[in-house]
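A single chain comes next, written as structure tokens; it is the form predicted on its own.
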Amino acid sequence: MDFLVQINVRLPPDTPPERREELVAAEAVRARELAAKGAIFRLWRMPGRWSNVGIWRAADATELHDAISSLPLYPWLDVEVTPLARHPNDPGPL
């Protein structure tokens, strides 16, 4: 299944810079792992915000939740998930 996932990071502003750098680095590593496994299919940054939107792939919602909750920043994420279904007029990959 494909899911449209929007993630907003809500790391507290008083987080020490060293901790923030550590979390961001760990997040990048985990995101690469999830992309290599096919869980993160596409990902875009939302300009002007600490947010992203992407197409994630998982067998079901439970598998998707497991992938998202494995992110190091998960405790500070506001996540919105929309399941996607095929459209009969989809032109396919461009």
Given for the second form:
There are 10 protein chains.
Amino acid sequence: MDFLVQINVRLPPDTPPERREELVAAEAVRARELAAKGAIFRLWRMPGRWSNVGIWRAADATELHDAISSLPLYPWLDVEVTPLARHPNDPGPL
Amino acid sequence: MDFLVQINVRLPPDTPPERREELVAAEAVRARELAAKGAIFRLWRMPGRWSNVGIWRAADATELHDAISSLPLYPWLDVEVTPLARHPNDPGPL
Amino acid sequence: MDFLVQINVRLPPDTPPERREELVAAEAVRARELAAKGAIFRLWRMPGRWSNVGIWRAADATELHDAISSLPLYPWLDVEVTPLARHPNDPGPL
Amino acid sequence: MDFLVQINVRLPPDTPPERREELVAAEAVRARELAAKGAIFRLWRMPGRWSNVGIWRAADATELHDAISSLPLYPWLDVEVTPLARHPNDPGPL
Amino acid sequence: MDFLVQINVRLPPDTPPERREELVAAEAVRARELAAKGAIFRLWRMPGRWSNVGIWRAADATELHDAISSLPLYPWLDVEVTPLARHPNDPGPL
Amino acid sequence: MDFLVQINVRLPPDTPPERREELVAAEAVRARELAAKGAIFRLWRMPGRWSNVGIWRAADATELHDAISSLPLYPWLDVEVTPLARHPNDPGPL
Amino acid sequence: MDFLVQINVRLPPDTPPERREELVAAEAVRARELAAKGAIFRLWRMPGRWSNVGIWRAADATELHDAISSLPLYPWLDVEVTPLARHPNDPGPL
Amino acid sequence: MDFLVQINVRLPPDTPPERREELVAAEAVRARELAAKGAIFRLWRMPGRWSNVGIWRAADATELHDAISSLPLYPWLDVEVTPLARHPNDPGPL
Amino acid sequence: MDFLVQINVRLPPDTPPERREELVAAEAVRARELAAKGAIFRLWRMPGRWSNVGIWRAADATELHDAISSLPLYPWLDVEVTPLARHPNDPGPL
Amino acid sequence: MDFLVQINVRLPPDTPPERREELVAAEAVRARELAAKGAIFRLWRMPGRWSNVGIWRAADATELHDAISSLPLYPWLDVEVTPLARHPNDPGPL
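Shown: the form predicted on its own; wanted: the form predicted in complex with another copy of the chain:
After this comes the whole thing, all chains and molecules, with the earlier chain placed first.
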């Protein structure tokens, strides 16, 4: 099942640069793992914000929660999840 | 360039069934044409609503407007467009 | 998978009484069928409104959409769906 | 009487891990007590958030307030309460 | 149990005057009955609007819904209900 | 003149317990004084929140402001005031 | 006592022009009467909208309601009232 | 003085096509006149909506209102005006 | 040109009392100067809040910004500005 | 392609003055560079707020994100981006 997941990162601007870089690097590693497992299908950045929009895949909301909450930045994320149903006019995954 | 496009269809519930079916059928035809041209990349339904979420592609906002406004249901659509930038952790189009 | 489904009925107040009663009766029949199939688990009314809150069950968002859109009042419903994950402190279905 | 209770936990992300674990453990103990007393009927997690949706039971709003405010995380909770009335199409508690 | 009930009346401005007066008169009769039964405790008008704020009393949300939905203007009401708990600093009903 | 006054208390959760108890005790004393003077007519708690809803009485908005701003917790209060007019169907103060 | 009153006029655009002019003319006559009585102190238009912002004066919310609801366009008005208290830095009415 | 003006056109979708074309053509003529007078400086379309964003110029809000309300579609416009001040980093009108 | 200016003061409640009194005193001095110059025409307090509503006068938005940003509390102000146009039914400045 | 970019600066009021001046000066330098490159076309201040509205130009949302995130104040900016399409009635860039 697909989910539209909108994420705003609320890490305080005064976070020490090393801590921030460490978290961002760990986030990239975990995102690659989630992509490899098929949990993250696509990811885009919202311009001008530390925010992203993604298409995530999971068996259900519990599996989706486990995937999102495994992100190193999770404690600072403001996440909005929209469940997605198949649309008859979808061109399909190609 | 990719755009997140959220569409609510506001066709009045008391529209005559034949008119409604005619519009929905024409919409499906036009959606397939837009998919074939690469303007609509993916489309999902929001459960319980006459609403969809899609990933659209266009050279710019003008081309996107031309694509959306070519839909037969356009006069009844409530459309919200979010421009999307590349994200370094995007698994890519595969 | 469980979903929290909040529904507002927007049937116009000037709908002829017979038409309204016919729709409400058909809605009750279909709701019983959905309950028997396990699609509707629980349903409550929001006091003072023609609105309800329910716990629905479906394999995924597509099956949920099919269940909701099978309701006779569907064209007049304003529906909001929240996907639900298991909570470690849930007393369980008893 | 049933209530729909939506809870967001606003514990700051920089809370020391031991303090956080202590609070979460105490919360689980108290939630089990409230479930045993019949105050919490069902509880779900909202995916991607430190938030839950629950069906609570209490004689009235005063008893409900006493139950919610007995949670160890109460000072950090953002709580929204919706009173629920019986719905004629409710499949019932089974 | 007390409830704060905020009501906006959405009767269309082009309702024929006789129909409107008839409904308003019937509403006043029913409000007096509900006051006599103790269902409506206090009622105020919001200045400049066809809206009111009231303190209602009912055993639970189901009894409250029955009281509100017995109003002749009910099909045109937009109602918001807030459950109220006892406050230790309340001067009391005097 | 009556006013509907909705108050959220925003005292930070990490306020030292003695400071908090001191403020809450002083608040109760001042609330009793305001009730004795007829400034606070009724007060209810919103369940699950550090919030209350009250019916206040004052000659005008200036007198109301003086009453509210005399509360010891005033610097931490988020207050919303709605002026109330007489309603023809009000059962009255009994 | 002063009130900030914001008014949006919701007269449908397809109202017959004569009916509209008649209502607007009657509104101007009544506004002059309310100004002469001291009920309307100042009135401004919000640019680009059929909306106005005014400073009204009344003994209380009941008298204010009577003044606003005496406007010929009242059935089509969407009105928001904010009670105003004296400010120590106010230059005064001059 | 510059103003940011955001306009949504609310002409009903069931307006007869000739009436609609007539209004749109008259709107274009009047927009050109306002541009020639310097009242409209720039105008963009919001993609997917019958909406535009513009930079308008006027001596004050009264002159701006006169310009906007001279548009043939004015009765169906939902207009939001933001006054603009000079910014020290503005590249200037070139 | 007149502007409706709504101001919320967000000075943290834990600001040292001397600092707070110093700022409030300086604010009163500057407000008197702005009133004397004709920049502030009228000012009211919103009851129960550290907020005010004012009618300000300036040649344009740039002059208005200079006036507002000259207030000693400016760094803590949350300000909303509405441009005002002349209304044909305005009783006038008397 | 043009974008409407609305920016609120959320730098805490208690930022040391030298740090603040340093950031504002660096911001002005970078804004001039972005204007010289054609990334910022026009910029206005919203009166009474540390906020601006601008017309930005970029090949796509990715290039726009790179431009905005190159601002020295970026970690403290709250940014909202609206993609803009050509409007047939636009007077043009002159």
